[in-house]
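Just the one chain here, the form predicted alone, laid out as structure tokens.
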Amino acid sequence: MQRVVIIGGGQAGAHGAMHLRARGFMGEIHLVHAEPGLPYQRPPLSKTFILDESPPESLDFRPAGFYEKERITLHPTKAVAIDRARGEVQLGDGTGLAYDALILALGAAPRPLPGAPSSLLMLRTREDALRLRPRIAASREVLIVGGGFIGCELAAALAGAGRKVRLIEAQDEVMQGRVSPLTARLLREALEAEGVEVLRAARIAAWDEDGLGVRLADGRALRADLLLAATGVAPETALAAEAGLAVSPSGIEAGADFRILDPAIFAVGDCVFAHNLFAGGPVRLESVQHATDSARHVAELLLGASAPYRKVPWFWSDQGKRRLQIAGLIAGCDAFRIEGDPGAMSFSVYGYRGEELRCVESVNRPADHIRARKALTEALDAAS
């Protein structure tokens, strides 16, 4: 194997390239990254970056000199097609890039919102955040549509910066299905204590054409200086589908080793729907940990390793002064218990499936999180 091509310069793509070189791969590494600038990290976008004056390059994984030194060739253009028969990626600048192994680290994109105006603002990229900075600085009232992790992070950050924030969530609770009902309630109540007005079970019937207001199904009209949509993302699968690879609404379909139909092609990170030993079936995971670990696993496979992927999923979400850390998966849990002091925002919720511990959600209790990851890993090793 002489040439590896990676499409996508986010967490998965960049770490896959870096890990290959760090582990001694001597061939060519080509990283296709369509966004302006160097590959960068996204988590700070919804927390600190939109509110401070830090320069764009503060988010870069590595400076330009690193890629030159490590002989990782960056291609600042879009991949437009995959020619599997020729083993070539066609780039937006008209060139073809041959590969011996191809890693799809395509990520995910904001879900389209029916009826929403083209002026609707979303936060997904560094460029989005840079455009939002002056709008936020000039705003006193903000509407956020979507009460998932990103929506709650934005609400906490903006309320902490003195904005009046209203958070619109279509479900009965924020972060529904992502965390236990108890953790969701406690974190929502913390937002409300900080002045965030959380509107639950609030469905949007119409959008104002200027992108600054909505009308709810119950007839209420809401307006603000700034309206942001944070309604989740969908995996990027179009490039894989056009190449004849198996995809579904859940992502690019892959086995436990992230290999797809074509033995020369792998998919990693947010775009892949892969069999997971901990989950006991196929799952798509959105997290920095999964993006990094899945890319490193594929790099190891390309270097000759054969061990199965056996990482326990874990996640985090910083919501103002509250750091939520999750080890395991909430799906299938049928009983919960809590330890700590919810009133002081220092607690952990333990989720069980029968007698089996499956998930631990820790708020401002990092030691609990570390112990949970160790316990879940040991249980997975023992069961495998």
Contents of the next structure:
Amino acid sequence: MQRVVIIGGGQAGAHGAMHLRARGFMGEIHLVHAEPGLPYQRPPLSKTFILDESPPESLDFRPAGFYEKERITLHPTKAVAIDRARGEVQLGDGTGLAYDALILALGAAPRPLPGAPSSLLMLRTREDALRLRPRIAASREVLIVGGGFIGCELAAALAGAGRKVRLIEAQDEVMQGRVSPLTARLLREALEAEGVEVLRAARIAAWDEDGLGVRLADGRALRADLLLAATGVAPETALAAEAGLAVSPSGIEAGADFRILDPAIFAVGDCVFAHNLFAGGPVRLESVQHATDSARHVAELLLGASAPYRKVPWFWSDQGKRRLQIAGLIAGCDAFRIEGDPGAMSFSVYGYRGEELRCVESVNRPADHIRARKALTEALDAAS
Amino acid sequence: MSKVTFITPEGERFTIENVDGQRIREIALEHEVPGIVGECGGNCMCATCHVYVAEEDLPRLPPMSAEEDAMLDNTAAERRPNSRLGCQIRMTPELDGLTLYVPDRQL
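Target state, the form predicted together with the partner chain; input state, the form predicted alone:
Complete assembly follows, chain above in first position.
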């Protein structure tokens, strides 16, 4: 193995490159990273970075010198095509980059919203956040469309910074399907107690042309001096599809080891739809944990390891003073049990599928979270 | 201005000066101290910026939060009474001269 090319310098791509080198890979590592600046971490964008004045570099995973010292070659350009017959990636600067192994860490991008104006503001990248900062600073009233994790994080952060926030959610409850109904309700009530007006089952019928307002299906017109769309992301699959690889709306299809049909190509992180031992089926996961662990797994495979990927998913979401930590997966849970003190915003919800513990959601209960990670890992190890 | 010293398992020393206001994790990564991973980005979620604090420096350290305490139960290298997470300690003049030992593994 002479040369590994990784497309995408997000959490998965950057940590995959670092891990490959840290574990002693001697060949060339090329990281294609199209965004401005060095590879950086995204989680703070929706929590603190949009509101503070920290410099963009404060999000960098590593300083420039690290990549030089570790001989990780950064290509600040887009990958425009994969030529599988030649084993080469075509770059946006017109050059070709041959690979012995190719890791697709393409990530995900905001889902396009039908009928929304092009001026609509979204938050996915560091550049988006930098553009938003002055808009947020100048705003008093904010409309957030989408009550998922990012929408709830933004709502809490902006309300905490004194903005009047209205959150528009199309479903009956925020974070629906992502957390248990109980946790969703408690976190939503906490947002409301902080002054966030949460409009549920609120479907958007039309967007104002200036990107600052919407009309709901029930006829209500809502406007603010800032509107942010946080309506979820879709996996980046175009590059893989154009190269003839199997993709679906769920992501780039891969086996349990993140291998795809072409034996020299792997897909990791947010873009991959892969069989997952813990889930018991194929899933696409959007998280720092999955991005990091899937990329490291592929790095280990390239170095000759053969152990199966066996990681328990974990996740976190900071919503103002509330830290939600999740171990496991909520899908398939049919019974829930709560422990702790919801009134004091310190509780854990245990989700079961039959008798089996599958998921633990902890709010301001870090010890429960760590115990849950360990218990779920032990159970998975025992079962497989 | 304060300084901090990292000592790797191989005994290599990294002394970094002028670090007031920065967190231990950031200082280590910025100065390429080997053995600090920090995969979650300094959010107290992964325990891969684990350090051992020199015994004589322990009384000077700020107390740990419940979150840090919980996460330290998840370190790859053994947790010891002097274990801390680099993302949770910010350098101040009171910590000038702090000595930290990097564990032999973080994963």
